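There is one chain below, alone, in structure tokens, taken in the form predicted on its own.
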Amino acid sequence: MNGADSDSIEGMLLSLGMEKATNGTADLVLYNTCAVRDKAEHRMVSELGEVAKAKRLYPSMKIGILGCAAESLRPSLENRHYVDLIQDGKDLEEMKEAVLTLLPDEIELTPDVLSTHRAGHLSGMVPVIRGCSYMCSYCIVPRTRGLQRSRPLEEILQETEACLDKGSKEIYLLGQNFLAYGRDLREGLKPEEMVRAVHDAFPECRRIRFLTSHPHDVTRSFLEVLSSLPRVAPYFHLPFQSGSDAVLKAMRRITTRAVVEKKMGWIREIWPQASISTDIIIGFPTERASDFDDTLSLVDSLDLDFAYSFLYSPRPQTRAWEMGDPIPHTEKVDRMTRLQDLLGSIWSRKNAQWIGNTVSVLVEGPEKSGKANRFTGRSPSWHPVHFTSDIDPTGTFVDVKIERSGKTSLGGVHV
């Protein structure tokens, strides 16, 4: 979601004639921040110190802090005299209006300056619902992003068209709680109806993805519709956070292990070609060793394709804040290691099954290794694919024959 907001703000600034700074100095420096975990906040604060040094050399520089951490860290940020703007991320238009107040006087504002502007990126990100009304005890999103607000279908279609006009090859439909889409709209549009409308309106869009879903909201109808749309990528991200009912209750997740297993079973049954990923929090304050063992057993039984695991970090202004952080860091790291070992064995086995298949890859660019004729991209099922090619296919879809696999990626050759 932050990426989508940043793209819109960047596109607005580019449309006004500004350019990205490339020489280490800038008239305007913006941080669009996240507050879900403390690591992101710490990184922003650390980098902010370096920008403060640059501002001493260039006093006309303007510095703005946007997004979730602008809300959660406001008292400490207000004490930093070199910060010119602190604006929360509840409303994108308000963020953009605040950014406009920092622009140099010579920038002429156009009448449509706040309308949809998108920077040109390979993957176009379109928020369809903002905020979240589920009050998970560890999560600060309802406070920093607000309660859920669905966007009208017309806006979603307009923004999708803008992304495609800018050159996007695939579209991400985004929401902190994607499957809650439409409940607050007068017409009561269902999420599967919204996805179908986007799919059918833009046949030129080769690939559509969606994020993120809550187990409580998964329906058979949604899965049946999504599995029938050929250009929706077969990938489903379904965070369950813990395999322990006791921990899920303390997290206020409004779901249970049995519900997670049932909904995952629906995905395997109705959309068998879809890969599945999840989020897992390690070291929640009430997590006992036996609770973590429950998480390991759930992971083992679900045969996941991907998982994103995080060490718990207390967030102020959440219900879990009062629980403290009683589990030692070393114990959290040990649990993380055990989880990663299990996931690695699952992924090694599952990824090996792709060898010999040919997959369509949206090429993001040269491989980071710097080796000649090596490129990287994503398959429809979300696998990172590294491959060799005699041409530079960056920004296009190519077929890659898979010849090797690892724990976290696939490898092959452009065919």
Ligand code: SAH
Given for the second form:
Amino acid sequence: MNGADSDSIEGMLLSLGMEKATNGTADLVLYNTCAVRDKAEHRMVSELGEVAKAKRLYPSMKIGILGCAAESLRPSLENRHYVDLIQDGKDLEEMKEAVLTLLPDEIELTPDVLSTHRAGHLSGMVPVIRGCSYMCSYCIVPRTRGLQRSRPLEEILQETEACLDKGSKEIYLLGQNFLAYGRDLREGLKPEEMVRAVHDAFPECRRIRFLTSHPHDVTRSFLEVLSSLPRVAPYFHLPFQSGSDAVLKAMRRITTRAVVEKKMGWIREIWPQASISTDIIIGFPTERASDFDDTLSLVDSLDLDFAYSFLYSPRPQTRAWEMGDPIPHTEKVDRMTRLQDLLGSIWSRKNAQWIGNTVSVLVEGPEKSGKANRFTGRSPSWHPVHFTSDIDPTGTFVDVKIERSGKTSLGGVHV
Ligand code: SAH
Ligand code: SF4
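I would like to compare: after the form predicted on its own, may I see the structure of the form predicted in complex with S-adenosyl-L-homocysteine (SAH)?
Now the full complex is given, and it begins with the chain already shown.
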């Protein structure tokens, strides 16, 4: 979500003739921040110290803090005299208007300055919903981003087009609660109808992804439509957070383990080629050792392709905040290690099944190792693929024959 907003703000500034700074002397420094866990907030605050030092050397520099942590950390940010702007992330247009107030007077604003501009990144991020109306007890999102507002289809199509025009090769349709799309729209469009409309409007777009889905809202109709759209990548991110009914209840997740199992079963049945991932929170205040064992047993039975796990981080003004953070950090880390060990063994086995297949990879760039002729991208199933190629295929789709597999990635050669 932040990526999408940042791309839009960046696009606006570029349209006004600004350039992206490549060294430490920018005229304008913007942080678009996350508040989902305290770690993200801490990182922003510590980076801010560095920018404050730069501003001492270059006093005309303007510093703006945007997004969720601008809201959650407002009182402490207001005490920092070097911060010129604090603007929450509820409304993109308001964010853009706020950023414009930081520009020097000599910059002439164009009449269309607030309309859809995108800087253009390989993956075009298109929010289809802003905010969330669910009330998971650990989650700060409804407070920082507000209640759910689905965007009308025309706006989604317009923004997708803007991304593709600026060179994006794949589109991510984004919502905190993707499957609730349309509930708040008068025309009552269903999420599968919206995805189909985007799919059919842009035949040149070879890959469409969507994030994030709540198990409660998975329907057979959604799966049937999505599995029939050839350019929707076969990948389903379905966070379940915990395998224990008692913890799910305390989390106010409105689902049970049985619902999660049923919905995962539907995905396997209706869209068998889809890889599946989840999010798991470790160390929620009421999570006993036996609850965590339930999470392990659920993970073990679901044969997931990926899982993102997070140590519980208490967030002020959420319902769970009052429960404190009673599980010691060492215990949380120990549970995390056990989960990672289990996931590692599942993925080693599952990823080996890709060996011998040829997959279409959207190439992000040279491999981080810096080795000659090595590149990295993602397969339709979301697997990172590292491969050898004689030419530099960055920014294009290439076929890669998988020859090796690891716990978290696949390896191969451009064919
Ligand atoms: N809307 C998405 C999740 C958005 S936040 C959904 O409901 O699936 C992304 C992930 O961050 C969540 O799935 C959860 O696993 C994690 N998360 C959210 N709040 C957290 C907290 N307070 N502590 C630790 N992890 C958290
Ligand atoms: Fe947060 Fe729950 Fe909404 Fe996801 S569904 S954004 S976890 S409140």
